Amino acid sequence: MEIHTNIPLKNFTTMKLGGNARFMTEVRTPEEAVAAFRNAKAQSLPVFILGGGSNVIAQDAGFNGLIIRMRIPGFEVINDDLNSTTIKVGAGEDWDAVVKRTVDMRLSGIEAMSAIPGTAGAAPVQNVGAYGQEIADVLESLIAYDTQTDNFVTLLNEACEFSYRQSIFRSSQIGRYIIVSITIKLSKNLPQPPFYEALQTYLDQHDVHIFTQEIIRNAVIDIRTNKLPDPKLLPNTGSFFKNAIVEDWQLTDLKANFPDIPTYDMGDGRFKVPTGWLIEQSGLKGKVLHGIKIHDKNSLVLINQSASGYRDLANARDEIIDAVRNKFKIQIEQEPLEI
């Protein structure tokens, strides 16, 4: 395990911004992850776990500690029965490669989460999801190093306290656990309609009436390719804002003023409002603020067109948040974590 010094974080995050990390290392086994953490702790250094860098924003000051790049591999079928297959996946595995492998095995449960960048270990952190599926639906458990107790622990699904783009790993227990593997349980049944609205619309438009895991995966990839820019070509973090969640009483007020507002019933009197729509209706679609462009195909996406640093991004973000709040009285939230 090699420790590197003064590493530019912009080279390891898809928004291509940020200062240097004081130290950086890659880990390929759970034991290496523990050793790296203990070494940093002995020197009173903060630690940040980095996967693919697609959902992380680095600040201009950089990180005065140790960045641990998660590269633990693994893909093992640990249970197989008539209806389902349970798979243990290393935290460093590329998420889309995992999805493709399960689709090739004709398993259902994560095919709609195709083409999401990042690592498998990062998926539970923000409860990754897309087109009606999320990791909370299939995660049985995960293994993590508990930095407080200095032990490996197994956390069941319920212990992760999943909600929309949220978990204990980015709320009440942020920084406590280093996830080294996840265990997911997938179905052997074919995907069943009706699907998430945007996906269903695509299938209807393309006259698709037979649904397999591969067909759903290909459809999602096509949708995402057309609405999300490739971060290798245009620096971005994918969806920069979470979709807004409002209570039923808020929705009543909103519909009185904006009768065409799109919503998705989440149950329990809560409704999801597409934040991309809110930003577009605020007149910001395609605009460039402080070198940051609001994508003209999907206003949830912010592209680093010519920003000189994190401050430009923060200023653009705050102006977008203010514009939406002033028009709709809704406070939208940033999705990527910050170093």
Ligand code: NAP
Contents of the next structure:
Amino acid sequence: MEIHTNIPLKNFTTMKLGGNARFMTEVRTPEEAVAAFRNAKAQSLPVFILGGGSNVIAQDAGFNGLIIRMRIPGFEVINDDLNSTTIKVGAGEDWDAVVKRTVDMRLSGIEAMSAIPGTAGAAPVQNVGAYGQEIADVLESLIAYDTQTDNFVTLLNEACEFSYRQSIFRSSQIGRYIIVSITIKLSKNLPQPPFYEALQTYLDQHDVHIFTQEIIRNAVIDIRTNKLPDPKLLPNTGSFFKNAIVEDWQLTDLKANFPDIPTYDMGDGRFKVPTGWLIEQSGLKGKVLHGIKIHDKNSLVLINQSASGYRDLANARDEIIDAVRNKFKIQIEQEPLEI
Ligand code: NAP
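Switching from the form predicted on its own: structure of the form predicted in complex with the ligand?
Below is the whole assembly, all chains and molecules, this chain first.
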């Protein structure tokens, strides 16, 4: 295993800022991942697992430990019947490449999750989802190295305790598991309307009435490329803030003061409020704060235009959070993890 030292994290994160990692290594098998972890543990070094770096912010001080770059490959059909195909995918596979392969196989279940950056192993961590689909709907199980018991474990879907953009991997069991593969079960049926509102609107506008996995994938890619800046040209982490969730009593107040506020019923007494709308209504759309631009097509996205480092981003973030809280009394939260 090759271990590199003093590696600039800005070269491995799409926001392109932050200090150095003291050590970094790449792992291509589950056994290599375990060896890297044990090596760091023997030296009492903290470990961080890095996938595509598209949902991670590096602080200016850098990371005084070992970054393990997850590169485990794999795409294996492990079951195939009349209605469905089950596939085991290596944690280091590029998520969108996986979506494309399954769409080419005419399988349904993740086609609306097209063009999401990052690796397959990162998808369960925040229960990634988009346009009405989420990984929790298709994930049968995953294999992870349990750093507490020093064993590989198979976690079934229920054990991951998925909820809206949440799982045990970023709440109760944060840092405990290194996911090495995921197993997803996809359907052989064609995608069925009605689709998620924004997607349905796009399909109606483009007069699309035949729905295949490929048509849905292409529609989502088109919607996303129009709303999201290309990180290769404009450094960003996609949505920088989580969509807000409010209780029904808060909603009554909000509706009284802001009758146009868009809300979506989550069916459990809570409502989603698009954070992009809150930021836009706070007058920040297209503004530049400390070298960080609030994207003019989607206020949920922050672009590193000319920030001198993490501090600038943190200052911009805090000013945006304050502006939204002052106007709406809603505390919005950052989505990407920090190292
Ligand atoms: P958007 O479509 O503008 O939606 C903003 C918010 O409104 C989200 O909370 C969304 O819920 C909700 N919403 C919109 N239409 C809805 C409907 N018909 N029914 C229920 N809720 C609705 O969001 P965006 O930022 O451009 O993102 C597009 C899609 O990508 C969304 O599905 C979003 O969740 C997803 N996304 C996921 C991640 C992630 O997994 N970390 C990051 C960025 C964006 P939903 O979130 O339930 O869709």
